[in-house]
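Let's start with one chain on its own, the form predicted on its own, as C-alpha cells.
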Amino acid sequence: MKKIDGVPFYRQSFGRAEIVEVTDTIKSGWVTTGKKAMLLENKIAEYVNVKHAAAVNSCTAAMHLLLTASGISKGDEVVTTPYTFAATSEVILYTGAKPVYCDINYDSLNIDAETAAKKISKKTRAILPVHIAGLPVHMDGFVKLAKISKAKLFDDAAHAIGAEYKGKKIGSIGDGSAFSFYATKNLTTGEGGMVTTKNAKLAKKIKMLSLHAMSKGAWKRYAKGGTWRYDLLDLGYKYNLSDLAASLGLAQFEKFERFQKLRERACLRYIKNLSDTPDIKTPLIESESKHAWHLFMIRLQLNQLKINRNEFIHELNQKNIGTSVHFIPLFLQSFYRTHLKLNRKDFPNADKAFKEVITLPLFPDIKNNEIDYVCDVISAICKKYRR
C-alpha cells in the first residue's frame, strides 16, 4: 500500500487566474452586481445553449425564483424526490405549495417519469427532478409528462453543470434549470448559482425578483446617465450575485472543460481500481448521457460485508480519507417526518440506497497516487470484513 498521509474529501483548485480576476474586480471599484455578473450569465447561457441566464447567490435562490416567478403558490403541488439536499424541498415550501415525493430508481438514484406520473394530480403545477452526483435524469420522459400534465418542468441541476442527456446540455431541457456554484461544485463562485431558461419573460421576471423586485438595480442607477429613482414592482428577494463572486466564476469558467476531463479521468481510475472488489458497486454510467462527475459515490454490497456503512466510513477515516454521504433522505429528517408525515416505508429504494452510499474524495487536482491509496484502503477493508 502506498505511503501517503491521507486524502481530503475536497481540495480547491484555485490558481493565479482566480487571483488576477478577483483583484481586477476589487481595483475596478465595483464589487456588487454589475458587468462581471452579467458576463458570467452570458457565458453560462451560451455554454448550455439557451438565450437567458440569471446569476443569483445560490442554487436554492435559483429554484425558489423559478417557482415563484412561475406563480406557484399555496394550494399547488410540486413533484420531486426525497433523495436530495434540503434546498430542493425547502423552496417548494417557501412558496406555500406542497412537495409530493416519489421514490428513486435504485440504480441511478434519480427519479424517473414513470414513477413521477403516479404522483401527478390536478393540483400539480411543477415537476422538479434532481440530477444526483451529476448523472442526468432521463429528461425526455419528464418532458412528455410535463406536457401531458400541463406542469412546468424545472430541474435541480446543482450537481450537473457540464452534463448532457442525449446530446443536449443539462440546463437547456424543460422550462428552467437551477445550477449551484457552491465552494465544492465543478465550477465555483464561492457561493452562488444560476438560472438558465429559454423563456425570455421568465428570465426577466427572475432577474427583477432577485434584487428586491426593483425596476433598476444599482448598476443601472449609478452608471453614467442613471437616476436614483426606482420602483418596487413586486415582493422581491435579496438573491443577486456580486461581481466579486462572479469574477471567481469567470476564472473558473476558463478552466472548466479541463477540470471536467480531470474529474472524468479520476472517476474512471476509481472504477478500474475497484473493478476487482466485489463488495463495491461503482456509479452507473449510461451511454445516452454524459456524466458531470460532481461526486463519486460508491455503494457497499452490505450482504457481503460484516460491517455497515457507518463503520466502513470510520475505517476510512482512520486512514485519513475524507468522505461524505449524499444524501440523508428527507424522510429521515426531523422536520419532514414531523410536518409532512414522511415515512421511510414509502420510499424503499431511497431507504436502501442511503444505507449503502459513501462519497469518496474527488476534485480536479486529485493525484493518481491519492486515488490508488483510497482504493487500496477500500480493498483492504473489504477483505478484512468480507463474509
Ligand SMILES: Cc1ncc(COP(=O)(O)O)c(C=O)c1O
Given for the second form:
Amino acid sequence: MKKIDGVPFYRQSFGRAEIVEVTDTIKSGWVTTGKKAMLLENKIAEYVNVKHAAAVNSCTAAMHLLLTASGISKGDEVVTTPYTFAATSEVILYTGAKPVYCDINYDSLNIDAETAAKKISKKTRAILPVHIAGLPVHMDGFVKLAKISKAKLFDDAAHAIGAEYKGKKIGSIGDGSAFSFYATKNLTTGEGGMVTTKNAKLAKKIKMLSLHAMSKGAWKRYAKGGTWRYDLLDLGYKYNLSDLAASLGLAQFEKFERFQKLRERACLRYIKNLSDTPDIKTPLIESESKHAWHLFMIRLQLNQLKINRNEFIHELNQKNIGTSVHFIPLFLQSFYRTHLKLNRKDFPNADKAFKEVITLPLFPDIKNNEIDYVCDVISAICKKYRR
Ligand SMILES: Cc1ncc(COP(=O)(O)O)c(C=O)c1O
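Can you return the structure of this protein in the form predicted in complex with the named molecule rather than the form predicted on its own?
Okay, now the whole complex, with that chain kicking things off.
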C-alpha cells in the first residue's frame, strides 16, 4: 500500500452522478426552486418517515423558520445548549426570544431532559437540543418534558441525517427537525437544509415564509400554466433552496446509505486502532441509538498527558493531519459573554469537555491506510508526552 504523509480534514465524495444530475438541471433551463427541490423534499420526508419536508438554503434557515412559524417571539424563552455552533442560538435571538442554556452531559456532549427541566419556566415556548456529532439526544425524555411544559420540541439535526433513536429516524420524533446540507455534511447540496415535520400546517407555513411569504412561488407563476399575480401573506424570508443545489443533493441521496456505511466502517476502525492508547477516549456509542457519524471526536485524557489539546493539535498538524474542534462553547465567545453575560462557571461539563476534544478526519472515502496513519501518529504523540 502507498505510504502516506498526511490526511486532510475533509475530502468531498463527488462523482459522475453529481455531474450528470447538476448538468441535467442546467440543461433544463430551470435552476431556481422547482421540481428538483420538491423531489428532494419527498425523498427526505420518506427517508425519515414523516409526511412533510420543506427544502431551505441552510439548517440555520430551517431552525429560524421552525421557531418563527410557531409564533415564538419577544418575551418567550427557548431552552438549548451552549455547546454548539452559533446557528442554534442565533435563530432564537433572531425571533426576539431569549435562549436559556443548560449544561451538557459530560460524556455525550448532548443536553439531557433532566438538566433541561430545571431551566423550564412559564415563558418556555420551545426546547432546541442538538445531536452533537450525530449521536442522538435522548429524545424520549425531551418528548415528555415538552408535553409537560407545553413547549414545542424542535431538534437541531445538522449532524444527524441517518441517525436513529429507539428505532425511529431523527427527523421524525419531535414537532420539527432541521437538517444541514452544508458542504461537509453527510449529505450535501453545497449549502442547504431541510425541515421535516409531521405537522401539515407548520410545513405549509414554513414553505410560505421561506419565499417572501408569497402566495405563489416562481414555479407556480412561470412554469407552464402559471399566472403572474401573487399576494404577500406575511413578513417572509429568502430561504428557498434552488434546484441547482437540490440536484447535487439528489445525486448524493442515491449514495447516502453507502456513505453512511463507509463512515461507520471508518469510525469503527478508528475505535479499534485507538483502543490500546489509554490517553484517548473514543466517542460514546449507545445501544438505544444509531449514530450518524458526522464527526469523529476523540477526547484527550489530559491528566495522563504533559501537553494540552492545542499542543496536541499542533503535533498532528506537524504530521499533516487536518483536525478541527467542535465546538468553542458560546460562553467563550465575545458576543455571548458580553451581550448575554454567559459565564463558563455555569457550564462546568461543557467547559471541561471543550478542553479535551479533537475532531479527526472523517469522510466516506477515507482510506484504511489514512485512518491507520492518523492513529499511529496519535499513539506516538501520546507515548512521547505521557506523564
Ligand atoms: C450543530 C449545528 N447546527 C447548525 C448548523 C448550521 O448549519 P447551516 O450551515 O446549514 O446553516 C451547523 C453547521 O455546521 C451545526 O454544526
